[in-house]
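Have a look below at one chain only, the form predicted on its own, in structure tokens format.
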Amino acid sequence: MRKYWHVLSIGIQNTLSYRVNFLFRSLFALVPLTAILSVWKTIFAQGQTTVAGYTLSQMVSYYLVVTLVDMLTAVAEDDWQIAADIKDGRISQFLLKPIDYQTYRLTLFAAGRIIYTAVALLPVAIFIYFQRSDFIYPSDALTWLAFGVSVAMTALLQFFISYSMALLAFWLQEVSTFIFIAYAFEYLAGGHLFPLDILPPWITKLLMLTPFPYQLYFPVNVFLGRITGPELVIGLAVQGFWVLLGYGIARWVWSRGVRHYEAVGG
């Protein structure tokens, strides 16, 4: 594992050069968040006490926690870099060295999240402070623990899906369409745009059979205490299943892709 700690160290050093970009990205991400919160506050100001079981504080907290989870788990440019490694032939060097490419990329993904979180945490924390009257914290240590476990699995699931999409570059000249489609599904079916349970119940139940709600919606609702007891245990087990399946698919696509891969030149 020593070599991967070295990769993590190098990844952190390289990512630090983008810290100003990360800061501005996190600041501008607060602009649409402010607009969304204003819309919901206007809706509740019309006399609504709850919407799909959400109070105003729960709805505001939902979007604030979405921002936190997204900050900790979102895949930035890792998929594009993986696809570029394959297309440009740089993947060849990893086939000749005692290093696992998936673990290498996962380590770089972790380095990117560490630096982005460190840079974005202050502006996000200040924003949450100004919304503190409507922000709901977990009421017990078990909820915090379940939330932490769920966020860790969310990050892994995000990575494995993006990694598998990027590996399509072994067969395709351009994988951007597939990456954008996966992102669109994650954004809509993952609960980024709105809580999934404001949809008709049959649609919510159908979406819960896919991995997308476990990329955002599930950990956020764990934090808010809306998923508890047996439902929480089952949800974590299902999320773990999707993580293991994502890992298996990523390994399978890699093994198939390497056999299809051809490198030319020195």
Second form
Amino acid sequence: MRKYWHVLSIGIQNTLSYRVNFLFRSLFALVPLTAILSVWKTIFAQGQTTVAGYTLSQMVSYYLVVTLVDMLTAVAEDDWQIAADIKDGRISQFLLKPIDYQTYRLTLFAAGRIIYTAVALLPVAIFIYFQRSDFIYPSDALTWLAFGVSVAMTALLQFFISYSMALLAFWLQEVSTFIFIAYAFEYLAGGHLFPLDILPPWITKLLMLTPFPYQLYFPVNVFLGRITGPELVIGLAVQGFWVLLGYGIARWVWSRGVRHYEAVGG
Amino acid sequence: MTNTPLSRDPAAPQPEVHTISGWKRYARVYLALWRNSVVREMGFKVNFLLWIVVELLWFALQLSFFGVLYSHTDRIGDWSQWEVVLLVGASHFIQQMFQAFFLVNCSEISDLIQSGKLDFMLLLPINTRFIVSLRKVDLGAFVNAGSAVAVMVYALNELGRVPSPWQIVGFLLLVGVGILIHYSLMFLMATISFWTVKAQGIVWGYYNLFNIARYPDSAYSGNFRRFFTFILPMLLVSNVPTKLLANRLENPVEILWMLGVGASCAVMSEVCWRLSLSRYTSASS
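Having seen the form predicted on its own, can you show the form predicted together with its partner chain?
What follows is the entire complex, opening with the chain shown before.
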């Protein structure tokens, strides 16, 4: 596996040149976050102490932890790069080399996240510091552990879904629209916009049957201590199931895609 | 490389080579640009339609966000649900109109500089800012602006309000100023790419700021509100026109303030553009 360590180190060196870009991106992302927190604070200041079971602190923490999980796991440029690799025919060289493209991309994704987190951590930490009176964090080691495991699985799930979407480029000229449509669903059903359990209960239940909540909402709730005991164990198992399924689908789409690619390329 | 007088001042009178002159010539050029855009878009019809679907989806997402908020509260600050829907509609309308005319062009400026294509544009016998800003037209955005209008009409109906003709004219005028503010600020940020190569992040970061324009201003307080009212006037762009339309403008000074801000943003971006061009030494040298 030494070759993938090389890929990781090359990936880190390459992404390092984007550090200023990352810094701006993370700083700009704090603006809509501030806006959404202001809206919630205004609603809570109007007299309600809870909204759909959330106190103000829980609501503020929810969005702060979303930002943290996003920083650690969000797919940034990877899907565009994969689609471009296919479209421009650069994928051919990977078919000839003794390197597995999926592991290669996963390693680059990891490199990207490491650098992004390193750059974004300071602004995000400062931001959270200013919200500290409303920030709830786990007090026991077990929750931290469960959160860590869940975040790792979230990252894998995010990657497998984006990777499979990007592989559609084997068949389609333009995949960006499909990626944006999927992204819109993730944004809502993943709990990016608001915690899913403030929706009518039947919608929440329905959404929990999809993989989307396990891309964000689930680890965030683990962090906030809203999922504990058997519920937590079952949740982690379900998340693990989605990760495995995502992996399987990614492999399957890849093998189909390569066959199609060879058929076209002769 | 020494600057030729041509590249030093883009607004300087160009040598007259055509028999038609002035705004007529610009109108003709712009018409040709439109024709190009139509041809380009129609080359990828499915893609064209899919982009409209993407935008519709995101618009629905914004509306559903406020729908969920208002299922738990009956007001945000002093804004009722349908007033906020009107605001979201107006904000989307402004954003889509901005996108139709300027967004792609602004985001491609750093590419033009990096690839050296800007040199070619500087040589064209036409104002460089005109051609850089208006090269491409995003036709799908007009369709999406239409969906925004439909939502606004629905919201006005729910509010039981029929705006007077003057309010509609005023609204459209302020929408124009809002687009001008967005354009000037984004253009200003794009000119940063004259100094640093990796400015693309900055340009796309501006897109994030759009997001806060669709929130009601009274949801904010303190420094955040002051900053985005007086320094980066995002909270004026959609809020002031919507307030005029919803008949809830407490203070007419807000309109004057928005006009003033629009004018100063436009002047500032033009000054920075000229300054940047005078320092421009092409990508190749």
